[in-house]
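Given as structure tokens, the chain that follows is alone and in the form predicted on its own.
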Amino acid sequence: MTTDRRAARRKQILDAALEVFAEKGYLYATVDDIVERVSVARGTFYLYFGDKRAVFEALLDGFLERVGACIEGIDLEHPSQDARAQLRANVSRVIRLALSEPGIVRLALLEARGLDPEVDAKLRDFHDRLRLFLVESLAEGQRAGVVREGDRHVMASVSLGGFRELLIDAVTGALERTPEELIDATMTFVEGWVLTPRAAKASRPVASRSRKKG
């Protein structure tokens, strides 16, 4: 089998596993459910993944990599975009990614926690690296006068915890908003609580004309 065909088969198994996990939950899903969904033999499954947890971890790893790729450092010397515009771009990329992959968001943010020590360690490591990145970014912003004075660790904890709940509510249907509405509301919070008035007013976009659903 060629490399491209192997990659395509692996993706088929991953896609099928995500569907099964979303429908039955990780704990109740089985390898038989996955191979039945993708119409391959159990032996074919084991050519790619050692067990159910291995395919789960592959899904989780891929999603965490995509989230990480969405988040770029703020360049305070950027020639054309101020800090606010760059922050909005980060928020936009993460929200749009989450809304495009609701199944894996529910899996990563709801089902994965407490599932198994190794998975928990993987999630903690990602969270700790993201939190450190945010704390360091807030410190740089405070020195440059674009982030309000205050406890950067508290700011990071509230920001990450609130954003996580926002994504969960958005993908589970508890919060029915368009992507632009979610981005605008998130930036309104950030402008009022994190950015200084000078930074918050910079390059403000025209208000969204969209309306809430329902």
Second form
4 protein chains.
Amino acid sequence: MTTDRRAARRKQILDAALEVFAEKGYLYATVDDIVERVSVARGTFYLYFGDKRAVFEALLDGFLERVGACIEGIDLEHPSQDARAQLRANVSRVIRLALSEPGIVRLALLEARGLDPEVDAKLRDFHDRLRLFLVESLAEGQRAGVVREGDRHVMASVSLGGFRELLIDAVTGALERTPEELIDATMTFVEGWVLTPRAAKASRPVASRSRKKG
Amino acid sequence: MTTDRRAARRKQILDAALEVFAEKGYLYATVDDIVERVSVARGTFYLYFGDKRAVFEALLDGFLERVGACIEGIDLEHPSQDARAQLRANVSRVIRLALSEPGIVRLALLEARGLDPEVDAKLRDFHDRLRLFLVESLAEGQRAGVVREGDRHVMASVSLGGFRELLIDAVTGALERTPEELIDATMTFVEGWVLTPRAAKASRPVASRSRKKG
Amino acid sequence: MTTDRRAARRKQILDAALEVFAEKGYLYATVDDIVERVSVARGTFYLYFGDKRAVFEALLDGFLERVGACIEGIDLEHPSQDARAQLRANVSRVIRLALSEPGIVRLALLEARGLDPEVDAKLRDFHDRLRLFLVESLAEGQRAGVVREGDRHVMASVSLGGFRELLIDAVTGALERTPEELIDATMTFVEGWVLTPRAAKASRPVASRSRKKG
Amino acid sequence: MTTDRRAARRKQILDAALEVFAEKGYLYATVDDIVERVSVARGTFYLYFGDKRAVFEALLDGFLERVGACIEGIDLEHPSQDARAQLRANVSRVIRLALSEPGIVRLALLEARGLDPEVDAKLRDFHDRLRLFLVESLAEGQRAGVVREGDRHVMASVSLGGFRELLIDAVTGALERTPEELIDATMTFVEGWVLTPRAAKASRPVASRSRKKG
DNA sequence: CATGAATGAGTTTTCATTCAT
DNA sequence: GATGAATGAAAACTCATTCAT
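Structure of the form predicted in complex with the DNA (previous: the form predicted on its own):
Below is the whole assembly, all chains and molecules, this chain first.
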């Protein structure tokens, strides 16, 4: 029960912090802003988090973990498995996750750089691991003939960057699209530049290509 | 001439500021760090710039202007002009510019978000204008049949994001490639996802890398 | 009996507090440090002591009381009593007590000043009472002809200070001597400066160390 | 001129700090108290001292240096020199110095222990060096036959402690005596316990012994 | 009796910016 | 123009103490 209380309070602070960060930006949010929103004393904050960075890191950790959980390695061994469908499932999960928590996405993808050395390191680490995973996946895909030949590192950079921007724009409202539209767009992009025509063509639904938007 | 002296001193401060920002990040750089590097008094700084943000903005303005100057609209009217070559020229100029001033690129693309409301607005404005320009160019391209059909806004987001990431990775050393390799990679990406096969094929040098297209 | 439990717990806290104070110093010891060592909750501490100062005072009170109990007035009325032996007994008791509880001695003699107004007052009071007692004893001694003529207040200051320093150095390890050596040293000092040659000579054990006296 | 201003301001802060420390004790003095007394802004303090400890150390350093300057090694080589007179000169200088700046004496001798690890180290260092100097001087004195045989370390502890207490009591008003009285008292003590009768007798002014005080 | 979550007063410290010289 | 001393607002953080359970 004590544990419950603690966890609940922790969550309260975490939620309030996310709100405050989203409103004022990490940098201009103060611990005071956060505790005021939760209506607790300043000291209470420090019972749960060592400092402002710690809350942000907790927020970020949670998010990065959820993102990581969305991503599954693609099984190219069994022909019965459709690589493209597996990829689409990954993309779909990440996009839906991102749209379901726009606040933290903005913070993590758009604003968290350069604010705090430790946070920077954490983001860089995540980014690097993601990039490495992608490069390795692309290598496997190339061996299996489903990924085009070419510079895998460049592919990884561009894909990651393109996808990130799609998420950012979706989340900031610069690009108002349904999850399905975003997923389709991502797959189209992947098919056009990453996959081989064979892999791309294999399972594409016939009527999914003709959307125009002003 | 007095104006010359002023301009020279201003430049000194600007250069020092870039160095300091690059080393410590905008946030952790102090006005002191800057003036110390120029060996002038604290007050002198404020004779040339209204505040700390102003130097950063000046730096950013200069850079964004130089970037803007790299980008030329593509003439699709005259068949004699090769759209792809024009595009490649744009890409080439931007990449070479970016590689020639990595410090400011890192600041502008990686670290400048969330630091200052005004700087944020400036970056957002540049980004939006670039995006708009791209969307319009894509629309023209679609009318001219050199750009694939499809959601132009999504294309713009993904392309911008992919390209930005390429630049960031190049500039931070995460992706060590020659300018030519980066240019080729970018064009490959554009041809694969943005241009129509016709446009892409049109001007491809005969002896280019072995990219297969169904 | 409840009272027993209370007393036991109180003692536990007192012991833990002494350890913590000795390790970190009163100032840098926190109530948390203390309760953690006893493995009780923060609030429990305040069931036994009004505040942080109160434990320190309790510790100090106990010590000062034990020191006080070591000191007995010297009977000069009955010639059968040897004043010097009585003095030596006093000295011996205090030195043995001090060596048996070095932690509190360090706190009381070395670190307790300037930490807390109330504690200061308590120490000053003890010091003053001790001083007064000494001055009166010296007066008696002078009347009885066993203490040299001279400024009794000065004698009291110097004797007290010299003795305190001896204890501090013994207790901090700066002066590693057996209790007997310290007692002898103290007596030598007293004989040299405080007592009259007659009183000093009177009862000196025949076989004592080879101290020369003109 | 700039240097003058700086030095003057530094002195102002130092003086104010001494006053504040003397009034409230180092521990309970705040940087605010100090700047308020000088009527400067909070930040100004930090232009001159890194923190509260730094002012205190500056104060202490100055004092310890002045004390150190009072103490001269005693020349036992030349019979023409009177060891006792040289010693008396040392004692006299230290006592006069102490009486001329009672505030810092109280802080340094009475209250500075246990307040701050760095300050502690500084005091301990000074104390240790003084003690070492004394032990060596006593050894020389023993070789020259002017200091009694006996445990030099004990002598050093007791002498230092006795003398310190004399200064403290003089400075706190517990012992109201003229400088001369304090000097005489100290010499009497030294002659009684430290010096050999020969050395002590050698140069003693005939009429200096008979002061009585209630 | 015991608990431990919550409190909030009280200090320190930094640094962009001003302004008298 | 140039200087650099002075400013003071703004935040972070600690920890003794309280009190509802």
